[in-house]
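Take a look at this one chain, the form predicted alone, written out in structure tokens.
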Amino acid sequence: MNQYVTISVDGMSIDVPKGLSVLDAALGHGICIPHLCRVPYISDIGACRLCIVEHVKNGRSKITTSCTLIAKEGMVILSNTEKIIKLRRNIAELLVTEAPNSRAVQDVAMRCGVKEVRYSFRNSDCILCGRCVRSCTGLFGEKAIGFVGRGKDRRVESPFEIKSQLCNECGRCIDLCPMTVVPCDGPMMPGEERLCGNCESKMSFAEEIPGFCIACDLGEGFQCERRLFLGP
């Protein structure tokens, strides 16, 4: 039998399994907390950065993500602060820079509210998720390729740069790449890069009732697994 936590999440008391993440039970009960990098099953690293939460403790709030977050007895969960709307719409306008020819980049750049770049575009053709290295490594244990170096030169890589026996040609890792899913009016040439703003208008009921899941199709890029259960 599963044992219960009660954890509070902008003020909704909720019961979760012990052990689930605060991003899980947050999205389980409706509550929208914007992510790119989750993948189901699988461990989760943090890497995106734009599920953070405020993790109120003692009188003091830190902020974490809610996906490497583990709910516990009592917690006291914010996740749709002044302050977190901010930073998660800067992280967000960051990777729509690094990534515009992304539509899943740029449907939850505009999921987190960006509504202009301040920075200079890129084509990167990637943004370091981990989602296709996790899927390799945590959902089929093969380890044919993983971060390679740090910092500026930090990349996703088979061993020695050459295909790796292990790789069983699944397709996993393409499948969960966020960067093969190219915006709706096609790829964007150099120069040409830009936050192409066409699902905006399936943002006005979300700003209503702002951190509840409205069921948009602003997650479908990335299979955001709330929308995939409620259907469109």
The other form holds:
Amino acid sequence: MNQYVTISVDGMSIDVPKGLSVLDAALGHGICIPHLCRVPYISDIGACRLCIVEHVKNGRSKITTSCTLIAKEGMVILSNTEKIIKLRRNIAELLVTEAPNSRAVQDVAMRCGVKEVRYSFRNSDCILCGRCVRSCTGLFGEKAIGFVGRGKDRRVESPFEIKSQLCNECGRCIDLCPMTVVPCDGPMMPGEERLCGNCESKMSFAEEIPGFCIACDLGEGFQCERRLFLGP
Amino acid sequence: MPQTTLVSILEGHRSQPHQLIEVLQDVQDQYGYISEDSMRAISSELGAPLMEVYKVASFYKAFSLKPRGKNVITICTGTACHVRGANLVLNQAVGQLGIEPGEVSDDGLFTIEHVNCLGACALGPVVTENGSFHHHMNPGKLRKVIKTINSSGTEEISHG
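Same protein, different form: I have the form predicted alone, so give me the form predicted in complex with the partner chain.
After this comes the whole thing, all chains and molecules, with the earlier chain placed first.
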């Protein structure tokens, strides 16, 4: 039998099975915490930092990623304070800066309220979310790809930069990669926001009810968990 | 590469993937760098995935994946050393030896490296050659150090 713990998310008391992360719990109860690097049923590493929440403990709040925060009895979580919204918007802005050529990243940035990007684009092909690395099982359970290097040189690579024989060509890494989604026409350049009508209506939705899941399409590019719950 | 050394390093570590870093350190000390072959051998002997070995070896600055010269000159370019002119020292080394950081000189004698901190910030700019520390370095002092190594041809010189 499942054991349940009670946590409070944005003042709402919810019962969640023991061992579930705060992000999963919130998504299951229709609370929208934007997330990108999360893949259902695969371990979370908190790489994209989008799912940050405030964890209030002994009167002090600590900002942490909700996907790596395991729900414990009596936890108080604030997912939609001014501070969090601002930080999340900045993080999303930096993600778009790093990799503007992805619809998935654009969409989630929109959900986080990014209207314009203040930095010059880097046009990188990777945001190091680690979805491919975590989903890769390879042959015999030995990963064919992984993170190599560190700091600004960190990248996803096979050993010795040649295609690993352990790759079983399942294509899962490509399926899950947020960079494979063709970008929307209007990159959010400073001064020349060219959001199409579709995006604008989505945007107004996202602004009206930031904290609740509205079954938006913005999570399509990275398989938002909530969409799986609701069905297509 | 003498395989016997690698075998003796791996002795006692087999099938213990958590000892990966120790093994890599030993290989680094013995050969001066970690070759693809030794990584493959370590992976199969320790039972650690090759990806894991490569990830760890590429992550730490203490491990070199390329062959290094006989004498390794490491220049600290951390904050404290930087403000005291570490880049001048680095330029001196690059100019004198004619190689970029990370490269090996044509005679195979020198490699220049820069690291972010050697933990001796009060003594900066710090330069180590083959493990011995030289403090308060400036381009002139470094020139003498390199000259001494070049003329003696050995790795041992007096500790600065």
